[in-house]
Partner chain sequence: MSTHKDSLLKKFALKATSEYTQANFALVVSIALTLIFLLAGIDFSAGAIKPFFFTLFIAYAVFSIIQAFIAYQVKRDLKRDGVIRASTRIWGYIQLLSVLVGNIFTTAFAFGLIKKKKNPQYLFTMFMLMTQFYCLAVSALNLFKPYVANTFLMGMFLLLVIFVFQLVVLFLVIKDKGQSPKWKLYVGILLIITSFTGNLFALALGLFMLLEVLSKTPSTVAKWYTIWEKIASNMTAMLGLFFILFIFTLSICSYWTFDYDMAIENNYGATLQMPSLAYPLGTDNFGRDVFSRIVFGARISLIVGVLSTLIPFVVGGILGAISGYYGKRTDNILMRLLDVLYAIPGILLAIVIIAAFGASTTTLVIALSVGSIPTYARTMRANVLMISNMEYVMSARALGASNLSIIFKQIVPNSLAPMIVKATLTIGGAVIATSSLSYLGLGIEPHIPEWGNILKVGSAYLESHSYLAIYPGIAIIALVLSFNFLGDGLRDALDPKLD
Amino acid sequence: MNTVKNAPQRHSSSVPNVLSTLSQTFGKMNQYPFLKWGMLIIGLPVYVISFIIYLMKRKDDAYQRLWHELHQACTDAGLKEKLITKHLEQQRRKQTFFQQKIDELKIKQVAEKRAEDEFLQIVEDKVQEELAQRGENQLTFSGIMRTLLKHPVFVVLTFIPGLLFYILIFLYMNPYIKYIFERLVSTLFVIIGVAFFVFTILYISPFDPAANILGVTATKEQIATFNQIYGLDQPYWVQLWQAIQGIFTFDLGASFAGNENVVDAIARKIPITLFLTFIALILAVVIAIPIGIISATRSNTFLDYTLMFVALIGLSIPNFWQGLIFILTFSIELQWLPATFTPGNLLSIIMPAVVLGTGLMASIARMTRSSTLEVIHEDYIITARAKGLNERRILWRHAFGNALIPIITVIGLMFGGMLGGAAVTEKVFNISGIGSYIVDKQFIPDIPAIMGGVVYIAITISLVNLFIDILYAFIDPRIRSKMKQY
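Output the coordinates of this single chain in the form predicted together with its partner chain.
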């Protein structure tokens, strides 16, 4: 018997807790115009119901009643007349002071306008004061919604029609989920933007793929058939919509030349490029971070200068030249490594990975040096030293972790450049990755193939950056605290 009695009690005490957070989050979200309109669109049924309740409640609103009462009282007390005289006097004095001509009619108009404004302000102030004394709030629509959202009955009744609305508020209840959700939305926006941009550029191109593929001898009918098959005769917006739809449904149709499925081809080639990039990334991180730390701990020595000089050369070498020199030295003269890449042969991935990773290696080494140098001059490192910790412990336990944050940013930023730069490296080493696929297709121009390649690379980059951002949110306490206060 007891347990049965207790159960609903516990239930009722926990529900308002969730609901009060719900109502609070709603209040916070309502401050941002973008979110406000978004919620209105998503949760229209909820808003309609609340609006009806609002209209009903407004009739016996304390604020309205008070306002009328106090307005009447003030008018009766002759406050308005007093104000008019005061403003008339003020205007006259002002005009005399500036030695302007006194225009009675104008002065009267201005004075009446100002007196009216001040009168309303005084009434408003008094109403607010009175309300505050009585402990009541002014009835506003958002206020009504907030109180309604605290009512379990209201929430349960509107839960089904306003499901999306409640899900949105729920996402915003937890700062982490809110952050991830917002980043996801902006990533989605970026992806659509990229697709729109790339498609539009290729659409306004003066080249005619049909003429390029069918040759100069093609008749008008042949070209028209070609355009019809690939949907090139349709208006811009239809083509754009199909392209964006195709990107999300992984169906971009067939490429103009060769008539192969674009998404299949891309799916075959992207793993090779990603694998190459990944190996290059690992190589760069493993080599560059120790170099940067050595440079920072022995700053301004001969070793430091040499390492940084080499890093600067690494930044200045064009990928394709480095690739050619590597082939010349290691494949042709020394015959240590194969000159072209063959899948499955791990030896053949070494040269492309080193070439692709050189720029990143140099950037990471320079960044590691400067960020470590910055960190080891911070006060907390001095504190750690004063505590008597040995240098090694200071470096690895206290300095390294904090120096790593900007390095990860650099890696994230450079990752995109690497995927793009892979096109050149792939051409040099004859790797059939996504980069060389795009380069091969651009001469036609094969619109679906180029767009698919570029957009899927952009998606990969966006997702990697999204991942790094989210990683930050959990690692960096500064971002964490910033996230919670919005």
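Moving from the form predicted together with its partner chain to the form predicted alone:
No partners, no molecules, just the chain.
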């Protein structure tokens, strides 16, 4: 029965707690100019209502009333005249000391200005001291808003017109959601930046799409008609806006060559590249991390030198040469694996995945070794050994988790390089992926196709990096604590 009776009380007390947190979060966000102006723009109705209430309360503000009283009292006491006299004497002594000509008019102006500043500061100090003794605070617009956000009636009345404002504050109330939201916002700016630079480079490119597609026999009228159909005769800013708009609405129109829908073509090709990249990533992680750990635990031995030498070779081999050697060896000579990729044939993905993942495999192995070596010589690992813990338990429970942050960083960075550099591997193994698609369209240049391919790859890389950033928080408790500190 007590549980049932206390349930409504807990529910009713949770509302003030939420509103109090809402008010505190607003105060913290208000300290950052970017967030401050963002809240003002999206929450203008809330600010207008709050400002009206602020003006009404300002009439009875104890600070304003007390400031005028003390200002008048200090004026009546002749404090300003005393300060002017003091600064006049100081200026005369200063000019006499430096043997300068005494200019009474200039001295008087400087003394009056400095006396006025000191007088206002003395009044302000007295006001603050008096307010502190009374237990009152100065009325500010920010303070009024924080107070209003604690009142359920105000929040209910302004919730609909200030919906975006409240959504933004609620997002920032949870440190993890705030972290993800900020990364998504930064990703949005990255996408816009990539679109801007890619389009600008293609726009100033010396290649003429109309002349390349129509051929040297095309007349001026045919070229003009082609440019008009695809909007290439419009100003730079108009074309740029249309390109960015098409990216976010998934409507990039038709490609210049082949007249196929760009988004549909990318949707067919990008899964192949993603599948190839993820298979290469899994192979690299599964093989490289154990190699790096073994090398670290047996540092400066023949095994360590051999493994790191092989890793260095893996970093040095060009993808296209490695792919050709694989085809000659495993396809033509041994006839174990197909030379080209065939959808549905899992054997045909082995060689491309190994070739694409070789560089990543070598990088992860070297980073795992160096990171693990650094961690296993820390004081807490030595303490764990002194306590008699099993070496395997020390390695996997205490050392590996702390060594994982640099390894994950390398994986995230190299994944972007793999995804962007998959074009070479795709060309060698005749894979119809997004990399080879962009390369084929580059020399026209087919602006919608290249824009779509590059930007959607950038979006994929940004999302992978967002996932890596979130992984940091789950792996390292120090990062979690920093996320909770605003």
